[in-house]
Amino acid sequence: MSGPIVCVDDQPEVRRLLAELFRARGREVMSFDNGEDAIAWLSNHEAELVVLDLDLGAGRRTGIEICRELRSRLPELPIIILTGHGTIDDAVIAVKAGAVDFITKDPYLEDKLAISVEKVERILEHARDRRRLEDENRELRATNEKLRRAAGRRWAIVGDSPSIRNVMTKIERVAPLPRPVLVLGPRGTGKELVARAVHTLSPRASEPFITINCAAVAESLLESELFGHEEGAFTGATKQKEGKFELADGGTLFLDEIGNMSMEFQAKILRVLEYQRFERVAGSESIQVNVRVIAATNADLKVAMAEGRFRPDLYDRLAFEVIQLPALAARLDDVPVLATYFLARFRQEVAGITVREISAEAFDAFASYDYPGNVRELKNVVERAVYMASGEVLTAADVAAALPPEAQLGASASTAGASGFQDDARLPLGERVDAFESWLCRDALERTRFRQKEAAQLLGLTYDQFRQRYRKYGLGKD
């Protein structure tokens, strides 16, 4: 679908400012006072996006209810949701209703819009990379060179929470110099993905983008996996090597977790940063590089400084900028929007997917666990979800089959009351732990589709053992 961006705001001036800055990067733009009437437009048009007021006034219907219509009849066009008065409650009202993204007005709406163009361009970029993919699959022209590009486009860091923001932020700004950054934050948060949008947002964008996880390699080996050898430098070492530093010459290298080497190393990582320069193990020749340096760890460094495991001149060093990422429960909000990204993208990966859309009560589901494993684990539960569902519609149940047992068993003591069991104090102690127990067991078997084996690994239980239990409380009794 192409054509012009459709602009719905009640008010006269919102609509200029929208029209302007569209123009201005060479968009069409259709404007409307009303949600009916870019309806009937809509009917009979295409457009790339509709931008829609949350409020369009009083007696209308309010940009939620238009942006469901437009949903159920338009299925693949982008809708932002833009408001002046968004709290996140809306937020994740919008994106249930089907809302691409959702940006708040205020008395600096123009500044505001400005800085957000860029953002809007990503989206309608990946709403074209979308339908350009899904063309090509229908055609069955899709080649490894267009999968290879599509995949080279997955550092983009997805949500709109305001830590995501200022992440995004943060990488915007420092991109361009060519300076160290520091990325920090818990596993499964995307380190490596700032990493790569720090070097694709860089003039070296061109340039290699070499990474090395420190953590998995070995005190002895890691020097020349960094700077190279020569020829016989060791037993097995039985021609010159190159280096990740060589490698990265002109481009970047991504250091990921560096809290893991030890003080003697970081001494030799300091003093290529400091001067650029470096000699191949068991060589004598002076190799002057140019090299971005990109560095991440799980490890709090502040600890690590005072406990003496991590030298203060090495983190001055690399800490030009710090980009602290959060823990997915902290930004929750985001949920919605993640599960959307990893469904679209795995549909993309994996032929003969079903599941087109994630009900609302799903989203509840996806947003009940705190995800210790972060962004990497929501991830993982959503495919699983998504490969194990039978429909067109991800459900809540689906979902709850696919999160670790340990959810399930947390979601299940903490509900136990709404959820239908009824605790008698006036029984004795071992009838009341029996009669909870059923209720667990047929909870399990009501939430894996009474599959027995899935119920046992839900409840923890060996096979055996919950068939000892199923035969107990006659769970397979109406």
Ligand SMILES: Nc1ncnc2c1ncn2[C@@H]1O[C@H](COP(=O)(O)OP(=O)(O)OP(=O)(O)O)[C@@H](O)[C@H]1O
Contents of the next structure:
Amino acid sequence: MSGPIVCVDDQPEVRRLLAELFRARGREVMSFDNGEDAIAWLSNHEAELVVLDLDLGAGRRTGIEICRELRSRLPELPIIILTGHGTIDDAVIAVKAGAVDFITKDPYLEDKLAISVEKVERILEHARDRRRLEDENRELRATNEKLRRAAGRRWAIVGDSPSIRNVMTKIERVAPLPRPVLVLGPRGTGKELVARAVHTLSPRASEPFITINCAAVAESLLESELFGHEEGAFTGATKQKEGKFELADGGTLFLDEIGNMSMEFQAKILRVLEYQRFERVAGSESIQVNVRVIAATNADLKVAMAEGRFRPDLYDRLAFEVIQLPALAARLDDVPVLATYFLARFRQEVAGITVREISAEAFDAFASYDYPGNVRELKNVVERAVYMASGEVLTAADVAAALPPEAQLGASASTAGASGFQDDARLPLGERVDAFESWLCRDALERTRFRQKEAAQLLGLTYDQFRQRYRKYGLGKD
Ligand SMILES: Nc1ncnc2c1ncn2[C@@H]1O[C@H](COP(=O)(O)OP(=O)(O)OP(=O)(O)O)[C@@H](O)[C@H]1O
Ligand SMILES: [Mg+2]
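Form predicted in complex with the named molecule, following the form predicted alone:
Then the entire complex follows, led off by the chain already shown.
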């Protein structure tokens, strides 16, 4: 609330006294000898405070009436009531009418007013803080809500970046077709998630989705795993067993990590893809299936082909559609929606999680790391941060504590130390300290590519503290 202090009293000497008193404290004053005029003026002007006499003279509305009317019109405007008597009754009436304070006009009026005004200032300050906090919370909730909505995405694939949208478009396009799909991408980027989405969106959705990790099984066993075996096919094969291709009949088979199969084995896979027929190990019957294959790898198949480790004919067959997943570092703008999504999921899975929201600084902290383990690593970081945090709002410090040590900006800075700083021992101590502080701030800026927020973090300063030094030392780029 800004504007003058409005004083309403029918006695000119009291008005004069009040005006002097407030002006001496650097305040502007508007005086009225009756309540009606004050109300009229306040209906189109702002004021900081009203000091209102209880008894405004015969034939006039009383201070209490004026106070009630002001209260209902301007509920935020603080009112102090002055009275000639100072009886308990008056005090009770004044407070009931909505006055924040009540003062008797006596020889100590000046002191009492000073104390009362200080009290009002504290109340105002408090109200301002509360309003600011409410605004901030509203904003925070709106951001988190927006992210949560964006996070409730299709088939559990979360992200708003152009590259992930492109992935979604491809999934929708290829899903209905009975053709293989090749999913490529670094570890933890969501290859299996994509394979499941393709299956879910296909007409086979109600049929089985079978997965096999080709790299996790020795090749001699892989054949039996995929195609099954007859009883006695090898030592230990006591029973006939169906392979994954049979189990996936009518549905989808996800061949994960196909990058390491031998060339011979690749030829077998190719044959099944072409003819949808195979024999069990040690079997003679030719089994016919209807299986859609989705293959995935984090290996670079182009290189593998160039080096003669991957069959180009198998590649061509699998690559009816290639879905390439980007590393998370290439789409850090997806980090907020992903973090929000993982928080929501974690809250569903685990009881007693206090964190409900993620602060803007925490979002920044999440996005300050490049996640070599991609989305899987981000998920772990989010869960660790949330699990260790104790408040309702996740802070940047919570996130920093959950990131791996190499993500801590401070870690790299401390190894660099202060090498390169030229101290001049002839200068007075104060100037040497300033020179060093300025050097540290500039150094932090350079390390963070002039991102001031990160530089502040690096130095363990709040943003405001950093900005203060930034201005003091004139640290603009040149
Ligand atoms: N876009 C995304 N939205 C939501 N969750 C995701 C996304 N991408 C990955 N995840 C999650 O990250 C984790 C890893 O995903 P997934 O197993 O699909 O990755 P991958 O590429 O198959 O990894 P790897 O190469 O290690 O096998 C899973 O928990 C998955 O749910
Ligand atoms: Mg995988």
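Only the largest set of C-alpha atoms that superpose within 1.5 Å between the two forms is called the rigid core. Residue numbers count along the first chain shown, from 1. Every value quoted in this text rests on a predicted model; they were computed, and no experiment measured them.
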Cα displacement of Lys239 between the two forms reaching 2 Å, rigid core superposed: no
Core-aligned CA displacement of Leu74 at least 2 Å between the two forms: yes
After fitting the core, Val100 CA displacement of 2 Å or more between the two forms: yes
